[in-house]
Amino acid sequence: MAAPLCVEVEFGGGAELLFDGVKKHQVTLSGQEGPWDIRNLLVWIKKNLLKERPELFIQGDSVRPGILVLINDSDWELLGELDYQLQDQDSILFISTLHGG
């Protein structure tokens, strides 16, 4: 079983409104059979942090188009997207680029 991980999950650009307006969350992910990746983290976020309108954040097993994901200030597309294996003390930032107007 993998050791628990402590990561920072942050939401911005309006995405925080889906999480009771809380931008930063210090999260401890308990041990599981395999390593934690972004795919597992999104399931955990949906179950534990997301408060309303999941369709505005999740689409299928990923984030919906228009949500920029940065892992330790790097675009997740450069790091393997959903398959990126989380490390202790990682910082994951979700920024909505979808704005009404």
Given for the second form:
Amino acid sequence: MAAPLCVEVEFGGGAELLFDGVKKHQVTLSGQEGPWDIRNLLVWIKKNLLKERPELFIQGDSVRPGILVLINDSDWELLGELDYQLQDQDSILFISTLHGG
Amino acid sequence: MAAPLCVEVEFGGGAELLFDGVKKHQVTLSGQEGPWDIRNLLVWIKKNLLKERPELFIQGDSVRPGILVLINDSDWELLGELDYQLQDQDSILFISTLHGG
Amino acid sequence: PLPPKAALSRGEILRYSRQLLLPELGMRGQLRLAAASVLVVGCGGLGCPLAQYLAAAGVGRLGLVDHDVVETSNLARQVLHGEERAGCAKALSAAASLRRLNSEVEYVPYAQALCPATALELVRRYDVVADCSDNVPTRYLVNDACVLAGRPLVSASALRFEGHLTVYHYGDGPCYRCIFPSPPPAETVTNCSDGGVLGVVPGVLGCLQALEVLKIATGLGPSYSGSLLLFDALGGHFRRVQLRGRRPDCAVCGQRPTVTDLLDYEAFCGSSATDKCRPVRLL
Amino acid sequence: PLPPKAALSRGEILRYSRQLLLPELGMRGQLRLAAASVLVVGCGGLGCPLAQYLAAAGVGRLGLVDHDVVETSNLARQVLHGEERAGCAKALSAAASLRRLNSEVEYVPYAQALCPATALELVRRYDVVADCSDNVPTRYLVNDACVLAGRPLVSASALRFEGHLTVYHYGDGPCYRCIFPSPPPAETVTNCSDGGVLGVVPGVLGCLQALEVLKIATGLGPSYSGSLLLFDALGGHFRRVQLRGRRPDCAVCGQRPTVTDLLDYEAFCGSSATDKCRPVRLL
Ligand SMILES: [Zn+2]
Ligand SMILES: [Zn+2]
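Now that we've seen the form predicted on its own, could you pull up the form predicted in complex with the partner chain?
What follows is the whole complex; the chain from before opens it.
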């Protein structure tokens, strides 16, 4: 049984508009059987934070194309993507890419 | 006898030109009788780092007017100015104010 | 200050439509902006991009102060002036260029140096002041005039590859004298003619300065009151540092001010606000 | 690419004197800049300030691509165009304004959309490309053309109060497809007409983008290859995040590329590069 975790979940680039316009969320993830990874976190976000139209944020078990995930300010691709195991006090940032000029 | 300290000393805004153009200096301050404070650090900098024209950096026992001192990114005035006691791994930034437009 | 504005014309609604769409700004913010006046002190490397974006955004009135005339060596950074403006007063050149971009803004060019005899009266006619000047006496003069007139001051500066930005005298925040009670020795002051500058560095800073002005004028509030932004263009680094609060013993904004009228700032600083033939300085 | 330049004229030395004073740039950097050519894709909110500072700094040749014409609703951020340019092609309007600022630069306006049939040939004529476009198909098209032609790509974007900046396909750094292998669903894409934008936000980003172009063109090297700058104008926050490196399995810059020619990017993205009457989108 893993201990509960506190993480900061942030949204930007417009992704926050799916979360009532709130950019920063302090999130407590309760202790559970296995460790918390990004895959679980996405399920948790969909259930607990997403206010509308989940298909604009989640696609399958990952984020939709055009959303970049940053774990402690580093591209999640460097850290195992969905399999990254969350640590206490991690900061997870979901940025919707901008295309405007 | 206080333990030796490692601090980062940085110069900017043109103050680095008195230090061979080097902006960042990793500095080890040896153990000494009393604690290291900014007053001592200035004496140390004058003796060990300053390459030319100390009067453009130091005036009396302080920095000359127009140089702003930041301790871990906070104005030294909030932290006791010359009397601030250095901690290991502190970052001390000396910024010469710019006036160009 | 201008009278409040009740509504936008159809042309204005079209022109500002992309800003009106922003819920944080919207019609309310745009109307505040249209009723706001901004004094730009210096139409050089900072003043050009700043005035450009303030005019484009639809500020009501822009005062443009500069005693200088356009020279070829200005054109690598002072983007409102063109080649055919060589020899023209910068304040007039800036106003002419801005009018092409947005003729609905009122432009008031002052082709003269800001001087202690008139600065206070001038600053009182505006809601927000942007210090885009290039010398120490003017920076103290603008600061003291803003404190005495009760106006917020958005200040930026740039030299070589570096730039600084902060907001003075806003809310409980410090003024320039709170941070720098004494002027620097004249021999330590470098200007752009001596030290050089990459033109786009004041470009970045002037845009950020315009953003702070716009946030103050629309009621969103500034981000850099009581903190200072340091920009290092070579490394692409931005760094925000925390400044002290207002000093109770500040000579101009403190509890018992000793500066209650504008002074002779050239004497105070030991340097000139307009002389361009200063000796080469080291720093 | 332009031929190397051996020396500056007396007029150029005067014009660029403040940059020539910078030891990191100097005569060597200025000559490299004078021999450099930059393709600006999009003459809107980003392209205007970018082209302005590249022209002012003395880049040798500036290509200016935009299929669009100037409208009143552009003027709150597209500062190179003026009121009297309404209805003119943006590429021509930009070139005309830039010529007033610096007639020594060669301007090549292309008043047409960048399209797959000609983009590769066009990009090959320039040393550095700046993506100042406003839609997804063009961003993939510019990226693929830069990778296939072997050119560094300085990319910025802005919407509402936010902006992003990075450098693609420079050294070992990733390309746009390395980061975004699949295009976003069309219904998640917001442009400035739908979402709004504060004009000075693309102003800040366009200036920073120009700075990256200048550092590449003068040999100083970029600061944002492999990292991404996030700017939040409401909070005044800058944040640099670390991106992945070049992906060995990238479809265009990887070890076994499947994209070896330019494609139909509108079909790939399911959206149009030029249609301005897209339905309102949420994100
Ligand atoms: Zn004060
Ligand atoms: Zn790639």
